[in-house]
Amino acid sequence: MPRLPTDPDLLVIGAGAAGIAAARTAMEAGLGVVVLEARGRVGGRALTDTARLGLPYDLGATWLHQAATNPLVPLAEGLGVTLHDSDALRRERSQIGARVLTPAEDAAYSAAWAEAEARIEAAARDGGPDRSLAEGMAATGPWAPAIEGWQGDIISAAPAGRVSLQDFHANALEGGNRLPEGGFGALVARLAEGLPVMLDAPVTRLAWGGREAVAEGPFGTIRARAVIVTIPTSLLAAGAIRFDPPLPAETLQAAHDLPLGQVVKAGFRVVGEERFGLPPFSSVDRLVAPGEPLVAMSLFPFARPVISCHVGGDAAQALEAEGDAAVEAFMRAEIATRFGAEALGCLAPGPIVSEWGRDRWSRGVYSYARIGCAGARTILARPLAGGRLCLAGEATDTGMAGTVGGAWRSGVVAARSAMAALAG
């Protein structure tokens, strides 16, 4: 760890993507910076594990979305990290149980998707009051539960009936997904190399009302001329940091209006040569009944012997609360449904399971806006104390909210606001 400045110009709380971006931006401008991170590692909700499966597995963020405008794409390329075009590589297959759809059934599924997306677009632009994503898409027919499951539980990490249509539309991504060789979490960690980060340093109190900010915690006291706070909305709303003076009521309300959704992932290593007749980078989904959780399943990325399953929303929260054994049993049953009970004999014991809902420093995955609260991101991103206190993170970005790219953008914006305040 580099030597930490004393009494820095800028204090950054949190060493996830937003905090890393803020620190890099300020240091490039010549400011003294200290980053305090509560965890024993950098990266936040981007984490690549290489031990449990014997190969890289992203427990959190996986794709660089919206590659044409994602600020992490040129940074990754500058580090020499190979970015694979996931959209070109992915091979999608849909099933009814273990049976692959007929061409006519596949066409009907695609048509139902197109109709739902067209209704979302029309509803978001009709000028009426905000409504739920489920109401806006108004999906009907046998594929409605699957489409709602994708747009709500999987993409938004919350049931479509609780997600703001306007916010969903404002943050709909334009496509262009990239997979970084070696894992997304590993990429984010590399971008933090050389930064003045203190690990295992949670902030318990932040005084910010005067001409300097004073952070307190088990590390002692650190004073700075400005501060950027990048902790998730779940922790802001829960009062994990005691702000003195308290945050403005509308800022705190915005944090409550942008709760974190829930996703639980499980990665299984496949033993032997069985690949279920699938090519690398396969994605398999299926028809689900009303109320049945949808499982997103990716198989054999980079030709690696891995099946990755994840489920979102209320089902994810319930499974994670039951523990890893419940998650494993649920995902194994889903694999058997799609590929037959004999497929279970190809899975190594002990999958790797995420635990973002149980993680005390996240308590969820990424934010969604409650119905009627589409403006909360703008409120949360508003600089305070003339820019000497800024909040950043994926929840404060509009356009790429819920993504690492959005978090990175927010960190850059917050750093520029803080630098302008310090220069004034």
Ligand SMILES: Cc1cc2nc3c(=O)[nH]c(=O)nc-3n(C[C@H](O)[C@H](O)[C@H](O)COP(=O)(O)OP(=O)(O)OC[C@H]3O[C@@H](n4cnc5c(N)ncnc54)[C@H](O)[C@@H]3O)c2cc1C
The other form holds:
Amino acid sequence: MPRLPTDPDLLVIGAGAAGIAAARTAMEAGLGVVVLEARGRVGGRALTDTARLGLPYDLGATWLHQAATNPLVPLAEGLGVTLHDSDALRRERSQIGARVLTPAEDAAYSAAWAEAEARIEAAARDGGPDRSLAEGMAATGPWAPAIEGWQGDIISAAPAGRVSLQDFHANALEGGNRLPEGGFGALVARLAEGLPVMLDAPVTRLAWGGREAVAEGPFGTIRARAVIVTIPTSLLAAGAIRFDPPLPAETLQAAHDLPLGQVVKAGFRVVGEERFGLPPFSSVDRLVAPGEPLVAMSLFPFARPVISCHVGGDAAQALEAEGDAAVEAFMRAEIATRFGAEALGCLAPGPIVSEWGRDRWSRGVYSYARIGCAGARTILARPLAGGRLCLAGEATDTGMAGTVGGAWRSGVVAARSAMAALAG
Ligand SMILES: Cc1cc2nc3c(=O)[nH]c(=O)nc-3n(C[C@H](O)[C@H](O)[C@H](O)COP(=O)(O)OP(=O)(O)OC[C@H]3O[C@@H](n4cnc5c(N)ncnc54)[C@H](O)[C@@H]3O)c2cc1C
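Output the structure of the form predicted together with the ligand; the preceding block shows the form predicted alone.
And the full complex, kicking off with our chain again.
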């Protein structure tokens, strides 16, 4: 670990993407920085595991979204990390049970998607009051549960009936997706190399009313002239750090209005050569009944022998609470539905299963806005104490909220506010 400055200008709380970006930005400007991280590792909700399946598997963030403007794209390229064009490589297939759609069914599914997206666009622009994503897309017909499942549970990590349409629209991601070879978590960790991070250092109290900010935790007490807090909204809302004085009521309300959704992922290693007739980078979905959870399934990325399954929203929360065995059983049943019971014979025992809802340093995956709360991100991002206390993190970005790119941007913005405050 690099030596920590004894008299830092800036404290950064949390070494996820936002905290790493904030620390790098301030250090590039010559400030003394200390980053306090609760976990024994950096990266937060970006985490690549290489041990469990014997190859890189992202338990959290996987794609660099909105590649055209994503700040991580040039940084990855600068490190020599190969980014693959996921949109060009992805092979999509939809099914009814184990049967692949006929061309006519496929056309009907595509048309239903196009209609739902056009209605979201029109509803977001009609100038009326905010409403739920489900109301805005008003999907009907046999494919409505699948489309709602994608837009709500999978993309927003929460049921479409609880998600703000305005916020969903403001953060709809366009401009391409990239997959970093070696994993996104590994990339984020590399971007933290050399930073003055104190690991296993959870902040429990933060005094910010005086001339200095004082952070307290099991590590003792650390002071600085400014502080950037990047912990997830779930933890802010739960009072995981005791702020003294308390955060302004509108800031705290904004954290409550941007809860973290839930996703559970399971990665299975395939033994043998069976690929179900699918090429690398396949994405398979299927018709689901109303109320039936949709499973997003990516198969054989980079031609690796892996099937990655994930569910979101309430089903994810319930499954994760039941435990890894329940997650595994559910995903295996889904694989059998799509590829036949004999497919289960190709799966190595012991998949890797995520646990973001149980994780005490995240308590969920990424933020969505409650209906009527699309303005909460701007409120949460407002600098406090003239810029000497700034909140950052994916929930504070507008345009790329919920993503690593958004978190990174927010860290840069917060660092600039803090630097302006210190210079003033
Ligand atoms: C399953 C899943 C899939 C995802 N898919 C994608 C994707 O494909 N593409 C994408 O761009 N994004 C994706 N995301 C979202 C992305 O991972 C997050 O938006 C981003 O990593 C958040 O970064 P952050 O810095 O805001 O927060 P975090 O990464 O949560 O960082 C906050 C840090 O604060 C630390 N902390 C918490 N409390 C304390 C405390 N009291 N004291 C000190 N430290 C503390 C935490 O340990 C953590 O390291 C996904 C996330 C998940 C979980």
